[in-house]
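One chain is shown next in structure tokens, namely the form predicted on its own.
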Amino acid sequence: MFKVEDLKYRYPKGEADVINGISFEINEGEIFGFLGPSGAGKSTTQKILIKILGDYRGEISYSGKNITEFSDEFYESIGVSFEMPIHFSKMTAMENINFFLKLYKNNANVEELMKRVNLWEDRDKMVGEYSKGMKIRLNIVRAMLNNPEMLFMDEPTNGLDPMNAMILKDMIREFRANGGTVFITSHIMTDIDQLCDRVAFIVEGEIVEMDTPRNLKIKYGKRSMFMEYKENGKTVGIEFPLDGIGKNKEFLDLLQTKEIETLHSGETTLEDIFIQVTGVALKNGE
């Protein structure tokens, strides 16, 4: 869907490039996660891909065509959900939606979308009266108004309660299942793990790692098995090498003779990988 080759970018008053020759592809029908600490270049890259920023060096193609060759028809095929919802606060939700609908030739079923994100009953309420979570959900509707082929989502579940976050993630999966492609940035690693087919980590304008979440967990994980079992009323923990564990006599004996409480491999989490490859710890999961 997108092919980015040797992308570099420097802001007009900047002294150095903030994007340092990155290359990657986003395949049609995949959810691609773009991760990194604040200031790493995530937002700049997204702004270039959606044609908000120009004057970059390198080449970017969309559906096999250089994005510089697209005019306004480019925006007919993409939807963008920015991290900070931007709406007309002195208009109702439906007045907002109807305003943006007029910008597109192709229109989605608004009632269906609004009901899906639990906003239909509040459609005639002023957006200024909406909570942050409601504004975020309205932002998602706006991003999908034109039945896009490609969605860009920046921190899509940040500020949503667990139920509405689950609804949104289901919508993203269904969008992909129907042939859509998604570019997503987030600091909520559980969302990335649950949604993304591949992820890329960007640090100081350079991509330092890119693969499927599963492959990254295997690469950065510890090849061990940790067991907790009950003995004399206490919990005992013991770790075994994963290699050859099927023939490890002590491990097998414990399985057969002890009351096992937990048993899990040394597979790491995307949050651990984020910290390891970027050198930056996440704060409160964000």
Given for the second form:
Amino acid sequence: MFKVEDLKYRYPKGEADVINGISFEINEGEIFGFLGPSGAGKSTTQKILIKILGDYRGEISYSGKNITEFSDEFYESIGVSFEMPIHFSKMTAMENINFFLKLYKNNANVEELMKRVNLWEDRDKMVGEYSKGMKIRLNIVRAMLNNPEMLFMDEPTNGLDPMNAMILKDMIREFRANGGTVFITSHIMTDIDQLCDRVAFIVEGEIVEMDTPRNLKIKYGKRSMFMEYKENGKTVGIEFPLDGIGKNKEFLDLLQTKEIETLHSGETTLEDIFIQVTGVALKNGE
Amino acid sequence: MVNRLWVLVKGELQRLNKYNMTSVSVLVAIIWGIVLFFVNGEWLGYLLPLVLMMDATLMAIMYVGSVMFFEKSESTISTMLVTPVSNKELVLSKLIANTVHNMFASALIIIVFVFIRDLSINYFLMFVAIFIATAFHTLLGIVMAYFQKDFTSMLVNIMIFMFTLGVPSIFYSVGIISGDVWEFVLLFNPIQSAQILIEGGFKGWGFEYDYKYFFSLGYLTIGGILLYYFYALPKFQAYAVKQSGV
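Please could you give me the other form, the form predicted together with the partner chain, since above is the form predicted on its own?
Starting with the chain above, the whole complex follows.
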């Protein structure tokens, strides 16, 4: 759906490129995660893809056509959910929504969307009276107003409570199930792990790793099995190599004879992979 | 395009109302009405054109600057950039809505005085004068907003504008400064041009339209078109992108 080839970008007053020749594809119907530390180039890349920033070098095509050749119809087919609230605070949620709705040819069922994110009851409240979480949920409704084919989501669950984060993740999955494509940036690795079909890690304007979360976990994980069992009232831990574990006599003996407390494979988490490939530990808001 | 432009203009007007700009403009009209009510006939001839000039120039800059400040503080420009509307539609909608809004305020002042005082107004020429002066200064306000960092800097810019261009024009109108040199220099002052056009609206069809009137008409009209095509429109994208956090 999106094909990015050798993308380079330098800010007008910048001395060096902030995007250094990245290439990737986002396939139709996939959720693609774009991860990286602050200043790595995530937002810049997203702003180039949604045509806010121009003057880049390289090729970007959308549905087989260079994005520079698109005019209005490009924005008819995409939806963008920003990280920060982007509403007129002295207008009600519905006044905001109705204003944007009229700018598109395709209109989604607003009542359905608002009910889905639990905002229907508060639709006539001023957005200025909304909590941060409510504003973020309204961002999602705003992004989906035009029934887009592709969604760009910047930190979509940031500021949401677990319940609403779950609702949002379900909406993203349903969007994908209905044929939609999603480009998502987030620092919440559990969200990325749960949602994304593929992820790319960007560091200093370069993609340093790109694959499915599963393949990355296999690649960066330790091929081992860690067991904890009870012996003489104490907990004992022991690690076994994963290769040939079915024939490992010591492992099988312990399984049969001891009271096993925990059994873990050496599979790593996306957060560990993030730290490993970017060299930066995750912090809140990063 | 027309339909989307209409939606944008309606949206701008709705926001001018929601963000209390309409209330402020009505209040300003009432205050001017009260002040001018107590002014005697001779001074009214000086002051009413001045008030209308201030409304069509400085207030136009301030209203559009305030609206764009709110847009900046609420990051709403980000989401406008990812709609099918073009930059041309966005700039034009601000220009049209703010001009219409400001003309409404000017009309209020005129209506108040037509009822209270016996005024001779050429409504067509007054409409043209206020329309051109307001549209030009709204455009100037849009351009000034590109440089404003916050509300304070907007007010500072307006004050600088007022002192460098507004005060000389007022001094010239009331006779504090005079002479051919000032007359020539002030021809290039947009506030003075607005003043000349508005004064023309208080004269009947029979008044002698001197070169200053036509120069002012051309200066604001052509200047406005040039400002729109060569600065306000081309620089809008950079401004909007900057507001969206890049």
